[in-house]
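Just one chain is shown here, as structure tokens, and it is the form predicted on its own.
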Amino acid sequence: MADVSKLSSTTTAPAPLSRWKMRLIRRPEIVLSPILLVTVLGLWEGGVRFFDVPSYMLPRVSTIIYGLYQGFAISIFSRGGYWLNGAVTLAEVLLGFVIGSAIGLVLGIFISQIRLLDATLRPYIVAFQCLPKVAIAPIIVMWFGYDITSKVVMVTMLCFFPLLVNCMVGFRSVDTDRIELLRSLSATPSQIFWKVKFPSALPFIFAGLDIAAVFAIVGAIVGEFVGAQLGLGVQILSMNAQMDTAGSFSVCIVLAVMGLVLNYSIRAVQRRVLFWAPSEAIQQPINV
């Protein structure tokens, strides 16, 4: 009898290969994404070699990878390497992202709860968002200097509006039946806010954070283009002046990876916080 039970337990246990097959069936993008990347890079490399495209117009993938290696092979304290400049840009992105998202979240909560505040501030908020940030970037640099402060202000301005809009839409999309149910149970306004309104608005808030993360990278680079002493944007300008197209592409790869890491970090936190929400309903971004 013991041998039979032992045999049945070993036969019913799923094999490691079958678990991988089931995971690939549920998430085929695990294989499809690397295949797409390798295919595009292979066509790029082969096309540039076959048509003999000049390197200053479109460099080879192998040249870009070598430029990426050179940028990281330099000392971490070198002003010409990717380590120091990448750290400066990352600090600008994170500081501006946190400050801008916090301001947008707090202001969005207050505006969504007070109609008079919404009617009073909406024209000014829309007018502020309509200002081209590239055009006012030189003014910001003139006010705050060439150090990290001006770039943090730029990122804050770009991250502010997505959080504000998504937060306002999220709090106004709450099911009124849930609110009336809690009111019938003599719930206080703070209890209604924390138990119904805020959890219902979280999918919209995280969607706003996704958009703000992209804008944070753009804001930091725009600020560095206008005036900066260090940063990946400064390196792009320097490489463009030297006709180093491969180096510019390699810096863009670093920026893309930085944005992906920030985006996936937000998604990881989102999955932890919104474990109760359906996966297709978690991401509801509002176009800004």
The other form holds:
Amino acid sequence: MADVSKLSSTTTAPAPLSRWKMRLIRRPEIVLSPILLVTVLGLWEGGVRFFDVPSYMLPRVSTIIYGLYQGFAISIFSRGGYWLNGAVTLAEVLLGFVIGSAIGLVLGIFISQIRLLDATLRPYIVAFQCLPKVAIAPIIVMWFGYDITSKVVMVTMLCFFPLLVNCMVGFRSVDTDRIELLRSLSATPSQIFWKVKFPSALPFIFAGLDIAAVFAIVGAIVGEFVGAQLGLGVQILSMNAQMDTAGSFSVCIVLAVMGLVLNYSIRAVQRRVLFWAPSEAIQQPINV
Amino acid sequence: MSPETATANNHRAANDAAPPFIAIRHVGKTFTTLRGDQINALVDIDCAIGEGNFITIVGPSGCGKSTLLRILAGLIPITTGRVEIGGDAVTGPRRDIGMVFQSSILLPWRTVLDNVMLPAEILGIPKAQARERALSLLSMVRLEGFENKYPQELSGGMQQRASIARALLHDPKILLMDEPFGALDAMTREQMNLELQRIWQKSGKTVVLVTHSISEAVFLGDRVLVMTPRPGRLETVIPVKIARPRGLDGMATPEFGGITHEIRRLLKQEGTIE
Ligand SMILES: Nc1ncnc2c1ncn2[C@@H]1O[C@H](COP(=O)(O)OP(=O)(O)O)[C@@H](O)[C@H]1O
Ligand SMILES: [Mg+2]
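Would you mind generating the form predicted in complex with the partner chain now that we have the form predicted on its own?
Complete assembly follows, chain above in first position.
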């Protein structure tokens, strides 16, 4: 009886509040995560002030945020601001991502349809996967110069491999029963490809895009570190040279946001296209 | 000729008046593995199946049941012998065959209706016509109301019923079923056996159903082909003269028990079950 009265008293509480409570009980992380962030940042700020850490070693949180504000408060055409440099880096990331993924996808599909080609190339692809591809950034900058091209090539190359490899794995793991079913209906190879193989490989292809998105930003920054005139990577280098550690941190925040937005966009498309697939990620170990 | 094939031939004699609808003549199949070993999956299989018959094939794993079915479907070539359907040699997949596999193989990105309509897309059947037929088949397998669900939202038995509807979409003359109810629990399985008998009686198809359940084979079959492994041979063909429609309580009759006992004895003799 006591339980029943308790239950009814909660249901008669004001509707918006009780809905909030319900959400909180079901998913306490929506409050805990921000609390954790604020706590860590607070400890950081307090610790730096209390122990009087020099700002070139570890800047205060408030200084980093101010640096972020300064970077965006400048004219969008200023070479020292985040707008222009951010746009250059973003262009490198997006161009390289699209080109690299497209080439990786097309080549991956092509190779995996021809068994002999697949078997012949596989050892080299595996070997290339083990090579840390950022190591050849200096060579690429030497070949393609200091402007945006070398960075786009760098990003393209980094995005190419996850797509290639995931395509090859994806097409290889298509359920043979599905192919047999189509064959029993006297389907043509192109019908088998479009109706079964390609959709079956899509979860792997999207997993490849997820990885490529992360690699794209790494590739652009490493390329800019090696040699560039504009870009957020260039800005990190010049801020470091001036011991402006807070500035470097604030650029990292810009890069993190860029990565999050890219990742979120891919996942949004993925949720629509792969509504039918179990959500656990298919991860392939691929070296940056 | 071995005594086993002689028995098989005796039973065929009854059907020999008209040329058989499906003729399996001294069929042998040898697989070569990647290591170069030869596996005799089937040796000298000889039997005839009349149009509209319900044939069941029973035998332990590895006796070549699936291989025989895939040969009938034209999915794999034979090594020796000859297979004819309606007087024509089978050389590849045919339009007049529907297949049901052990797993339902529904494509998870398609709704139940779109899955059932898959054969129409491949065989070029007009969409409107296929849709109408798919809906009536779905109601025949008692899945009306589930057209727009995705396969993942259906139980195992419902998925398998949808795959039966798909196999019937292009109105094939022959339905080949490879352990279609093997993955279902015993209760659902009995229910599905009843449903299949009803669907078969209604549609008049020729059905060849593979199973490793002796009672399922006897319950459904006009004749039961008993196969034994290493190498895969047709041990004997056992006619089941129990009247249709057969009910589940018929499984308790002495007649049913006698036939299942006989098959069990044959398989035990071969040392394939203990
Ligand atoms: N593609 C294949 N390559 C090599 N051996 C095969 C192949 N398919 C089947 N076999 C072999 O043929 C025999 C019969 O297999 P199968 O027809 O699947 O038996 P069942 O369906 O009765 O369990 C088995 O020994 C199996 O290993
Ligand atoms: Mg089998």
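Computed from a prediction, not measured in an experiment: that's the story for all the values here. Positions refer to the first chain, counted from 1. Take the two forms, find the largest set of C-alpha atoms that superpose within 1.5 Å, and that set is the rigid core.
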C-alpha of W194 moved at least 2 Å between these two forms on rigid core:
no
Is F72 one of the residues whose C-alpha moves 2 Å or more between these two forms after the core fit?
no
For S33, state whether the C-alpha moves by 2 Å or more between these two forms after rigid core superposition.
yes
So, with the core fitted, how far does R23 move at its Cα between these two forms, in angstrom?
5.9
